[in-house]
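Below you'll find only one chain, the form predicted on its own, shown as C-alpha cells.
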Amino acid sequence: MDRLAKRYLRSRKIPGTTCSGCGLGQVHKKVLLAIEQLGLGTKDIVWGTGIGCAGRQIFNTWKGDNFAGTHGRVYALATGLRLALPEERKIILTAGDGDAFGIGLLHLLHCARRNLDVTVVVADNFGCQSTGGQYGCTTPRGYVTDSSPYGVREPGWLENGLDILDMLRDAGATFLARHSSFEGQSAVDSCAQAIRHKGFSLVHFIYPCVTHFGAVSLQSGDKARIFRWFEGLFRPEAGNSGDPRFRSGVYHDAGSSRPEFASSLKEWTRTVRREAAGRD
C-alpha cells in the first residue's frame, strides 16, 4: 500500500475492484495526488460517487465523508449539501460516462448552470462496461460492442463536430480539462485547479477497460496494444482542425466571472433576513 492509500483511503478498500489492467485506479491517483498537493485532508473533502464501474470502485474508499448516489443522481445530493456545509469545505464527485453524460446529463448541466461549487471527475472508458459491454454515449461510432454486434451507428458526444465539453461550457462551467488516464502531472495540476476552482469544475478522463472494450471493441487481449490505442487518441495539438483526436488540457477556465450559487443564495438568504427583521 503506497503513501496516498496509507493517508487518504480505507485499508479494507484496497486493493479494489476494479479489473486487472484497467485505467480506472490512474484516475483515482491522479485526484489523490491533487488532493497531496494542495495540502488537503481527508477532514477538508466530502467525497460522492455514482454507480457503475467508477462508483463501485472508489465508494467508501475515502476515510473521510463520503456518499452515494443513484444513477444520475449524485449532482442533486451535493446541491444539497453544498447548501448545507461550510464554504471550506470541498466536494468531490466520481462519475462515469453514463452518471455524466447519459442518465446523469440533465442533473449535471443544472449543476453548471448554477455554478454550484463542486468538483466532477468523469471517468469514462466509452461504454456501459459494469453491465457487460453494452455501447454508451461516448462509444465511438462503428465499434462493435455487446450491444452493437454491427457497430455503433448513432454519433456519441464526442465526434463528428459535437464535445460534451462545449455543452458544459455553454451550460455555464466554469472550470474544465479533458485528459487520459496515462498523463502524469498535467493531468494532476488541472485536477488540483478543479479542486481549487470556487466554482463548477469538471475533469473528463478517458481511460481503458480491457475486459470489455479491449477485448470486444478492439478485438484484443494484449493490454499493451489497448493502451497504446487509447494513448494514441490524444495529441497536444488536437483542436477544432477536423483532427478526431483529443486535446489534453485545460479546456475552459473562466475564473470567478460568475457568482458562485451557493455563496450567493446564502448571501441572499442574510439579506432577506436583515430586511425582515429592520420591519419588525
The other form holds:
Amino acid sequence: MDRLAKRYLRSRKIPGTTCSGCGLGQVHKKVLLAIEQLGLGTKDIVWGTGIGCAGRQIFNTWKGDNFAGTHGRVYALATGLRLALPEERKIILTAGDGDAFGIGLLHLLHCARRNLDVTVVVADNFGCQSTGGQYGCTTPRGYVTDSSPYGVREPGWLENGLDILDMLRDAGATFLARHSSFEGQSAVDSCAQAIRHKGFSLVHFIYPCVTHFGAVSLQSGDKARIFRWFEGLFRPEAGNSGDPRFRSGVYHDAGSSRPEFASSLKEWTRTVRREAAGRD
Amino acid sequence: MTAGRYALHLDFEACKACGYCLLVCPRKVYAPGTAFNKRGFRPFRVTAAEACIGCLRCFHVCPDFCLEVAMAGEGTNP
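For comparison with the form predicted on its own, produce the structure of the form predicted in complex with its partner chain.
Shown next: the complete complex, the earlier chain at its head.
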C-alpha cells in the first residue's frame, strides 16, 4: 500500500476488487491527494457513495465516517447530513455516471439549485459496467455495448453540443471541473479547489472500464490501446461538438456568488427564533 | 528499490499488473513481471530505479495504491 492508502483507507479494503486496469482507483487517488494537499484528516470528512462500480468499490474504503446511499439518492442523504453537521466538516460523495447523470440526475440538480456545500466526484465509465456493460447516458454514440449490438443510437450527455456540466451550471452549481482519471496534478488541484469550495462542487472524471467498455466497445482488452484511446479523448485541440472529445480542467467557478443552502437556512432559523423570542 | 535520487516501492501482492506504470514512464524504469502473486497477477517490476526522474506519472496512474515514489534516504515525497 502507498502512503495515501495507509493514512486514509481501511487496509482490509485495499487492494479492492476492481478489475485489473480499472481506473476507479485513479479517481479515488486524485481525491485523496487533494485531501492530503489540503492537510485534512479522516475526521474532517464524511464520505458518501452510490451504487454500481463506483459505489461498490469506494464504499467503506474511507477510514472516517462514511455511508452508502440508495441509487441516485446519495445527494438527498447528504442534504440532511449537511444540515446536521458543523459547517467545517466536509462531505464528499463518489457516484457513478448513472448515479449522477441517470437515475440520480434530478436529485443532483436540486442539490446544485440549493448550492449545497458538498463535493460530488462523478466516476464515469461510459455506461452500466457493473451490471454487464449496458449502455448509459454518457456512452458515446455509435459504440457497441452489451445492450446495443449495432451501436448506441441515442445521443448521450456529452455530444452533439450537449454537455451535462452546462445543465448543472444552469441549475446553480458553483464549481464544476472535468478530468480524465489518467491526469496528474491538474486533476488533484481541481479536486482540492472543489473540496475547499463553499457550495456545490462537482468534479467529473472519465475513467476506463477495461472489462466491458474496453473489451466490447473498443474491441480490445489491451490496456495500452485503451489508455491511448482515453488520452485521445482529452486532446486539448478537440472541441465538444459532434464527437465525444472534450477538454479537461475547471469548467465553471462562480466562487461565492450564491448563498450556500445549509448556512443560509441555519441563519434564517436563528433569525426566526430571535423574532419569536422577542414576541413572547 | 533505491538506486538514484528516488526510492521506488512496488507492493508485489497489491499489484494487479495493469501496466499503466510502464505505459506512462518516460525513462523505462519498469518492466513486465515474471512471477505470480497470490492473486494470480504477474506484478510489474522496478528494473531501472536509477533512471527515475521523480515525475510521479506512474504514481498518479497506479489504480491499486501499490506504488510509492519517495526521495531516496529521506522518505519524503517529491
